[in-house]
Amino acid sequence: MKRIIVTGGSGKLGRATVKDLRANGYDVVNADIAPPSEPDPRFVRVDFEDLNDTMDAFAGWDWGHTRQVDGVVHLAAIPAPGRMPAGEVMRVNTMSTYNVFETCRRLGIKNIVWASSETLLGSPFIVPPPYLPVDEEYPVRPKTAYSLSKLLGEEMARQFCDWDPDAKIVGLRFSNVKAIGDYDRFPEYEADPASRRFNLWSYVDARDAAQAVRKALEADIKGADVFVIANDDTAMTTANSELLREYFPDVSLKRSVGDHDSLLSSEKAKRILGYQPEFGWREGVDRR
């Protein structure tokens, strides 16, 4: 059974991560700097910000009498901007990143996934994308502290795997995460479409996001790459069309989208990973 680290698993993303793990037969630590919701026997408190804790708990817990390490799942961090002050919002992020790559260099953990952001793509979209769906080919555009920090960590990426040819860093640019209790609100979308503007009216339920962490995962792939992860389909009730009309009118469409798909492009995850989505709120629970 391989052992794989998630930190931040008690937070939204992580939660439904450690749970898909398991039931896919994986030993799943839950590292995190605050417990989880439901006593875990496998959690153990780390501080992330620190390179001596985070050494410790990747090398010195001792599970089952082995250290063994199979991979790690990086999730912990300011999870949005806003959340905190820009500066905070920086450190955090940043620091955790580093710590995280390089405990993994250090002890020869060679198979690494990490959430990076879909704010890298251009979010708030106050200056238009390029062309839509939006995808990994076009440069990113970092907005915000919190996304800055998210580039900053695709760089580390990048540098550690060139330091190590045989590492993998594979950094999941998630669109906003929900769980099955915020599709309560998703209809007050379409009293203002506005408000949801800031990702192109996109998202991904977390069960999603934990089959892309779980994928990602055992991908034959070396080195570091970026994907796009979010839902097939949108938001909003509202049709593509009118909405496009309304907020993007002079933006062209790299492929045709039908009323609801996705402006958030997951073919490469799709092509690459086997990601498939198999939740969405229309459905409430599952759209098989």
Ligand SMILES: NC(=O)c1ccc[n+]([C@@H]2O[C@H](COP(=O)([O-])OP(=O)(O)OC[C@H]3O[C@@H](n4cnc5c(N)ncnc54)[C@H](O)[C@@H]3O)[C@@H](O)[C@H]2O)c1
Contents of the next structure:
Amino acid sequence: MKRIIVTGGSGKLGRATVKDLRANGYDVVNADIAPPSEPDPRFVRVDFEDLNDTMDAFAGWDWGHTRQVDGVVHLAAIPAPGRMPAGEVMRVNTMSTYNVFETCRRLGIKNIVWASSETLLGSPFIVPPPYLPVDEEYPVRPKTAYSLSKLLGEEMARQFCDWDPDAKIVGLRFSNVKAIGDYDRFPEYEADPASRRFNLWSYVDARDAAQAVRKALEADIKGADVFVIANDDTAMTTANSELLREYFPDVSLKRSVGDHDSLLSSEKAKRILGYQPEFGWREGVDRR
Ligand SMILES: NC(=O)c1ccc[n+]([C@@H]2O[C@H](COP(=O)([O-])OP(=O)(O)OC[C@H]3O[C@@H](n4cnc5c(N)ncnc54)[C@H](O)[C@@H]3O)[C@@H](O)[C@H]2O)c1
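Condition change, the form predicted alone to the form predicted in complex with the ligand:
Full complex below, order starting with the chain above.
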């Protein structure tokens, strides 16, 4: 059985990821500064801002008879701009990501998947994107300390993989993550489309995001790479043609988009990782 440490496993995406990995036969330890909402014997408290604490958590867990860890999913972070002063977000996210990557390097853990962010694509798009749907093919445009911390994570991933050609560090640029209860707010978006312009009306179901994590862990690739991860549709009933006419009238389309097709392209993740979102909200939210 493969042994995986999930950082931030007590959080929104972490909970879905731990559940998905366990359901698919992985032995998972949740490493987080906060305990999970339900008691879990495979939980270790750790502050990823501290390198020694991170080393101790990763190296010290006794998985039965061996301490070998097969992979790390790094989700722990301040998950959005505006929740703390910018300098705090930068410090927590950048140091945590460095400490996790460095600990993996020291321990020889070569399979890492971590949470980057859609914000690197230019959110809140006060400057319109170069084209739509947005993808991984244009230079990133961080506009906040949060987004900048994710760019530094992507750059660290490239350098760590340069130091170790056998390492794999996959960054997933998640769209706005939705747990089941979050769908109750979609009517608010419909009433005020301008409020969701910042991320091009996109979203990703936490269960689909977790699927992307698992597929990235299982992908037979090497080096540092990044993938946009969104659901296939928008969060809106209003058609794209209307939204684009109102909010992005001068942006060209890279390919044709249907009325409710996501304006974040996950095509690269589908092609290379085999990602296939399953939990769209349009036919009714699957609340399992
Ligand atoms: N939620 C979104 O819409 C979204 C979108 C794109 C990317 N992401 C990224 O996905 C990841 C998970 O996001 P989430 O929505 O589950 O966030 P969350 O806040 O629900 O979970 C983050 C977890 O990280 C833990 N954590 C924070 N600082 C820590 C530290 N110093 N040491 C140990 N643990 C620490 C928290 O206790 C929390 O349990 C983050 O990296 C976030 O930036 C989230």
